[in-house]
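There is one chain below, alone, in C-alpha cells, taken in the form predicted alone.
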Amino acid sequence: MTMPDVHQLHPTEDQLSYTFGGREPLLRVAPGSVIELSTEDCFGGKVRSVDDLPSQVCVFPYLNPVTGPIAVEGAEPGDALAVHFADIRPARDWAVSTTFPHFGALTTTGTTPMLHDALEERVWMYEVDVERGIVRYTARRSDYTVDLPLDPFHGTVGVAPAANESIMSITPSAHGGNMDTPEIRRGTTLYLPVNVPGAMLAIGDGHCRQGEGEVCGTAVEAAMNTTIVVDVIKGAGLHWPRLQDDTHIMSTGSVKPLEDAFRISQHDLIGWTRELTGLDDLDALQLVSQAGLAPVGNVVDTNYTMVAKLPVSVLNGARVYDGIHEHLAGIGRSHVG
C-alpha cells in the first residue's frame, strides 16, 4: 500500500482567513493527502472568561477564523472535492458558549427587528476533558452543573464559492461555509463542489458539541487539533453541500427561510437517491420520505442550514462514488489509529 502525503497547517495569527474565496493558498496538496491542522474558536481564542463579552474583546468582522485555504491539485469547476475527518480534538480543556444581543434564534436581530429589547450578552465556560469524553455545562445564575458527552466537529467547512465571489466566514451557502451542523464530526465525509481550480479548501468553527438548531447563537466554541484526508471525484457536478457516514447519505441545503433550506435538502437527497438507485422521482420520494430524517443544523446564522439524512441499508448496496467514504476512511484509520 502506498503511504499518502501528510501535511501540516497551523496557521499563525494574521494567516487565519474571514472569508471563503479572494486568498491565495496556504497550502497546496495532491489528491489523496493526509493534512493534520489546528483551528481557532470562533472568537479567536480572545474569550477566555466570563468577563470576556465578545462585543468588548472581539472586532467585527474578525469573527469566525478559518484555517486555510488549501488547494487540491487537479480539483477543477465540476468536480467534487471529498474531505474526510479522521479526527476532530479540542485542542484545550475550557470550551466556551455566549448569548449575543442581536444573534440567535430567539431574539430580535437586524433582519428580525423588534421592539422588545435583545438577549443580554453573557458568557458560559465549560470544562473539557477529552478523557472522559465531557463536556462540563455550569449555570451563570445557580450552582446548577451537568456532563453533557462531548462530540467534536467542525461548524465551519468550505471551499471558494463560484463566480469569484468572496463570502464572509459566518455565512453557509452552497460552497459549504458555517453549516453549523453536528453531522461534520470524526467519521464523515464531506463532498463540495469545486468552483475554482484547486477547490480553496477552508475549515473552522470547531465545536465541542452544539443542540440542533443552535439555538443561543453558539455552540460550545472550541479550538481544534484535526486530521483530514482530500480526494477529487472528477466529474460530480454537484450543486450542494453532501455528507457520507458508515450508516448515512445527507445533503444540505443553506438559505433563508427554513422551509426552502429543507425544500433544498430534500430535493437534493431524493435526487442522489434516484442516481444511486435508479428509481423514478416519485419512487424516490416515497423512499425518502418514509425513511429519511431531517436534522436542523443552524437557525441563527445569515442563512439556516437543514440535512436531509438517509440510511444506506436502504440503498440496496448501492456504491456512493465508487467507495471513496469507505477508502478516505480506511486512510484516515491508518493514519490516526
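Following the display of the form predicted alone, present the structure of the form predicted together with a further copy of the same chain.
Only a single chain is listed, so you will not see partners or other molecules.
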C-alpha cells in the first residue's frame, strides 16, 4: 500500500454551503485520498444554551451548513463516488437538540399544515463524553436525566444533483443530502451516484446520536471532526445512494410518502442482490423479503428516508464493487489508527 494523499478541509463560516449543486469546489482531490475535515452543526453553532431558540438565532435559508464541495478527479456522470467514513468525532463537549416551529413528524408543518398553532420551541443541551462513549439527556421540565450511547454519524452527505438542479442541504433525494440515517457512521462506505464532473461531495449535520425517524425534527446535533477516504467506481450506474459496512449492504430511498421511500430502497436492494448473486428478480425479491431489514432514516425532512439492509452473510461470498469497501476501510484504519 502506498501512502494516500491527505487533505485538510476546515472552512470558515463564509465558506459554508447551504445547497448541493451550484457551487465551486473548495478542494480538489485524487481518488484514494484521505480528507480530514470539520463540520458545523445544523444550527451553524448558534444554539449554545437553552435560551438560544433556533428561530431567533438562525436565519433561513442559512441552516444545515455543509462542508464542501470537494471535487474528486475523474468522477464523471454514470460513476459512483465511494466515501468511506474512517472517523467521526464530536468537536465539542456539548451537543444540542430542539423542537422547531412547524418542523417534525408530530406537528403542523408547511407541508402537512393543520389549523393548530406551532408547538413550543424548546432546546435541550446534551453533555458529550467521548471517552465514556455517552451523551447525557437532561429533561427541561423535570430533573430526569439518562445517559445514552454515543453513536456519531453525519445526517447530511451528498453530491451535486443531476439536471442542473441546486437543492437545499436540508433535502434528501437521489443525490444523497439530508438522509439522516444513523447508518452513515464510522466504518461505513457510502456510494453516491455522480451527476457532474468531480461529483462535488459535501458533508455536514453531525449527530452524536439519533433515534430512527428523528421524530422531533432534530438529532443530538454537533460539530464534528471527520476523516473520510474517497474513491471512484467507474460506470457503477447507481440511481440512489447505497451503503456498505462490514456486515450489511444497504440501499436508500428518499421521497414522500414513506411507503414510496420504502419501495425505492427495497427495489434497489433487490436489484443489487440480483447483480451480486445471479438470482432472478423474483428469487432476489424472496431472499430480501425474508432476510432484509428496513430501518427508518427520517420522517421529518422535505423527503422521508428509508434504508433497506441485507446481511452480506446471505450473499454467499459475492464481492461488492470489487472489494472497495474493504480497501477503503484498510486505508482508513491505517490513517486513523
